[in-house]
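Only one chain is included here, represented as C-alpha cells and corresponding to the form predicted alone.
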Amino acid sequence: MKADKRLVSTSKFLSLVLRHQPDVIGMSLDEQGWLEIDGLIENANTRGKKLTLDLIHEVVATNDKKRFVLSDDGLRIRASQGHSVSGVNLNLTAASPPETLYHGTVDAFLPRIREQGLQKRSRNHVHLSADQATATNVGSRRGKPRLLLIAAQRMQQAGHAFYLSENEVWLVDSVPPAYLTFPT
C-alpha cells in the first residue's frame, strides 16, 4: 500500500525540526528535545507548511518507525532518537543489550568503517537494530545494503554503554571495528 504523501511530507519535515533544525521554524528544542505543539504549529504555519494538531496526531500514530512521540499531558513532542541538535538529553537508561545487533550501511562507507568503527558523527548516538530486516532496510535507504554484525554483549562487557530509545532503536556512543563481523 502506497503511503499518503501528506504524512510522509509531515513526517520528514518533523524529523527536520525535532532532530536536526528547529530553527527553521524560528524555535530552539528544551534540554529533552521537547517542542510546544502550540508553538510548532504556529511557526510552520507562519513559514508556509500547513500543521495541525490532528495531522501531528496522526503522524505520531502512524509512524511505521515510531519516531516521534506525545509527552504524557499532549502538549510537547520531540523525536525519540536520531537529534544532531547538540544538548538534547533524552535520559535514557542504560540496557543490556541482545547479544548480536546489526547496522545496516553501504559498500562506500565499508573502508572508513572497517578504520574507524562506526561513529556517531553529527548524531549524539550510533543508530543500532536488534533485528537484520530493520539493519537492512535502513542501509537500503542509500543503495544496495550492506549488513554489519555488532557483538553488543562483549562490548558492554568491555564497559560501552547501551540504551534503548522509546521506539526500540539500539543507541552507543562509538563502536569500535573489534566489535564489527563485516560482510563477505
Ligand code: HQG
Contents of the next structure:
Amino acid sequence: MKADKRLVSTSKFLSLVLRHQPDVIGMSLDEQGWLEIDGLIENANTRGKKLTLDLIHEVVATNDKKRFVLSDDGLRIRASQGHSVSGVNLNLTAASPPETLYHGTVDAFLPRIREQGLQKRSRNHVHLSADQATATNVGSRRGKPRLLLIAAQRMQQAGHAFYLSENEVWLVDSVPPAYLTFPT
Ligand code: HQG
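Right, the form predicted alone is done, so what does the form predicted together with the named molecule look like?
To see the whole picture, the full complex is given below, headed by that same chain.
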C-alpha cells in the first residue's frame, strides 16, 4: 500500500477505535478517552489490522487535523475530539470564543436545524470552526456545503459553555436557533 493510503487507512481505523467503537478490538477507553498503545497494537494485530508503534507515531505526527495525541509518557493515545462513545470526559476547560463561529452542513438538514438549532446527534458535542474554509470542508463531506454563522460570544454571554479541543475544534452542547444565521 502507498504510504499516504496506509496513513489514511490507519487514521480512519484509529478514529473508529478511539472515538466510536473501541469494542471492535475488544477494548474500552478510560474516562478521559485514553487507550494503552501496547494493548491497541496487540488487539488490532490479533484481529487482522496491521498496526505498529512507528505507524501510530507517523499518523499522530502527520495527521491533517491533528486528530490524535499521545500522553506525556508516550504510553497512551486518544482522539482530541469527535467522540460518540458515552462517558468520555476530555477535561476541557471552558474558553471564550470569537464573536462568530461557523458550521458547515447541507440543505437536507436545514429545515430541522431551523426548528431545533444544531444538535450533537451521534457525537458528544456540536462541532464548530473558527474559519469559514474549515466549516465549508466539513459541510462538503455530505454534498453542497451550506455555511451557518453562530453568534458565539452572544451565546456564551447567555450562559452556554464553549470548549476548544486540543486540535482547535470548538465544541458546544447545542446551538439554539436564536444564535444561528442561515444562508440566503
Ligand atoms: C447535522 C469531522 C438535522 C450537522 C469534521 C451535521 C468535523 C442536524 C450532522 C467533525 C441538526 C452531524 C464533525 C439538526 C446538526 N437536525 N441535522 N437539528 N443539528 N445537524 O459528523 O459537524 O474528519 O456528527 O449539520 O471535520 O458534520 O472526523 O458532525 O451535518 O470536525 O476528524 O448533523 O467530523 O472531523 O454530523 O462533523 P457529524 P459534523 P473528522
